[in-house]
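First, one chain by itself: the form predicted alone, in structure tokens.
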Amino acid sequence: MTRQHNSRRDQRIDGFRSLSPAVWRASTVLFDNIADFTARKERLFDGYTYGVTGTPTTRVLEDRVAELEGAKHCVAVPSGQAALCLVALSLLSAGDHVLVADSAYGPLRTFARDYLERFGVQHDTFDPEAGGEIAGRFKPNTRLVFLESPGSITMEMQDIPAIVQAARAAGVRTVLDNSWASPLGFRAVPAGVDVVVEAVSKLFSGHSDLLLGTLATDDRGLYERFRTTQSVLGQAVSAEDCFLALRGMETLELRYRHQCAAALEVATALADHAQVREVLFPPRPGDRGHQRWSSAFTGGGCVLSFVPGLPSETAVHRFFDALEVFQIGASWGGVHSLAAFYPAAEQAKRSHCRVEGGVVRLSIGVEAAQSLVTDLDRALRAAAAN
């Protein structure tokens, strides 16, 4: 821990020191003078001018995660499809050209088909295992491309130096979903990406309890566009869930270690199970996606998923009926157990996804990893028994 980061724990106000955070809750800004008042929009970058922006508890947050992301600039919005979506907005007008990972976030590309195509800004979706190839598929007027990798359902991995070089090359910015690794498995500012949203609701509060989204940038042209949009679009968050991912984040390499190890042990489990056709998981070896994994990427993921070798869907609500331990649900990162189930007809509507049925998602928590394991070996005999 840096020396920098502990100065931000320790809260000295007026001979009071506290390591926690204070929660400073705002609508209205006071200001000294009227002159400091009417020159309020100069410091909407670097200061504080109506609570909608932040207050003090806001800032503290965006410093601890840009510090973590390896980032000089961040802005909290409510959540990580509010962060995905203001960086559309920030960027993109009609006319322009955006690619999304056919496996990103399904709200993401709601979003871009229904809403930016009818603003007038076109949209494709590209293979999520596209390496450099990507430039490809780029236009004269493509502005962005929207990673994520890997796919939070079908893992699939891209390869993101190769298509940051590609986009460097061709003036395109990448956009990257970072919240299966978290900065912890792979700092992606520094590896070269334009823009790292993060969902905070995951991994950073670790608690299954608030809604919250960060976007990190090391540039300062970026970030100032950034921030006037979450301004114009009342994009608020509130203090007291600032609060809450901030105690969050006191845990989460603990969290992340523990949950990362207890992943790889289950899903090394339910690649040699009978009742399991495929297992999806990059930190695996032998994945498809392994090796992209291992040569960017540290310390694994919390989520996977498994393609069951069940005899049909009533037999796999079967086995959501067996659980036991695991809780159905969807979002992960949390210190429960969740698991999830996305039919085989959900799949097909994608272009480019390899997997073949339906895939079951699970997020692991901090339970033991053997208690997980039996969980999931019982509830697969179950549903194949019945």
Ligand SMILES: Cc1ncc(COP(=O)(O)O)c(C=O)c1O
Given for the second form:
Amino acid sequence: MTRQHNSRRDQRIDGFRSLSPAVWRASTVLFDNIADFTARKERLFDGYTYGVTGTPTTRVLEDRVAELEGAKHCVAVPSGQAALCLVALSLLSAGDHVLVADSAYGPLRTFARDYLERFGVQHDTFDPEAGGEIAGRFKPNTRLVFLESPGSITMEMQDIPAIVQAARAAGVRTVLDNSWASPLGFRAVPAGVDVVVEAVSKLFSGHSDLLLGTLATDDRGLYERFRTTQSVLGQAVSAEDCFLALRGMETLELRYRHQCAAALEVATALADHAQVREVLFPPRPGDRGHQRWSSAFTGGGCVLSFVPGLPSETAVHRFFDALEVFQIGASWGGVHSLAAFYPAAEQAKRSHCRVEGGVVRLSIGVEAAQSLVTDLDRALRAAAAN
Ligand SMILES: Cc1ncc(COP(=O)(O)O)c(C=O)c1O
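Output block for the form predicted together with the named molecule, input the form predicted alone:
Starting with the chain above, the whole complex follows.
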């Protein structure tokens, strides 16, 4: 929110200036003459040829995300999941092998298992607490490692610096889903990760009302492949959604600071609660992933999980129904606190999951932390008492 950042986004047209970016809509992009039109492919990466690769509003968002990531290039796509799939579809061919963290976002694991395999790309999942020993899982045809740290739902921390080093040495590219920490908590491109994915739907946009994703990289060759794949697969984004994401990003830092602090307060209170078996939140001292988190990250996240110490899944359902401030819903990163449940059977299906039992995942919003702690305490007691 510096003056420089604001002035970069000034929109000046005929004596009009605004602090907001203009919403440029277009499928058709016009050309000044036929020579320009004929040479339009030359503009694919650095200019505008057709609405599918974006308009000036998209570029403002991409520039803003690239600046936050400390990356040279960024491509905006329709969702976080679209961004993850786009990396795979841009860089993998039949006969290749890919590694996916066992705790990665579920639809990415499904994509690897049900789609990539169908197209001749082998995949394996790996221990989400892996470090440099991941090198032992590389095969001669391994091309990519998908990381997510902490992992969705069960919050395992990978040793990213060690994995990056091992992957570089083996010529394997690293892809990190950094949506939990965002670049405010971990600047992955400067840390050596090849491609960083953000689900802009979460913290960046911040209001649970749109879907967008981004890919950021320092590698011009990768950027050109992503932009080409976006065009070929028709992964267009709406200018209005880019505008809303940019508006959300004006308050990202303020929201992030509040939400991270509140999440830590909630995690600390839950850790002492009689009806809680385990809290999963690396920023909390004592968490299994705390040391890794504190040595590599500069900020936390607003998502935490816990394993309730309630006698049955019916009691867990009673807990959810007793919540008053938290609303029940998937996704996270918005201003409203949310709670979701992942039954024991889902953890049991994974090959490297040490968490046993059902997991409650909380997304902490901008409400006062104490009201969230009180809500959880009351609902846990009500569930246990029934
Ligand atoms: C960690 C993580 N990555 C990626 C995604 C996918 O983002 P989107 O909902 O924008 O597809 C999600 C969605 O829940 C997520 O939790």
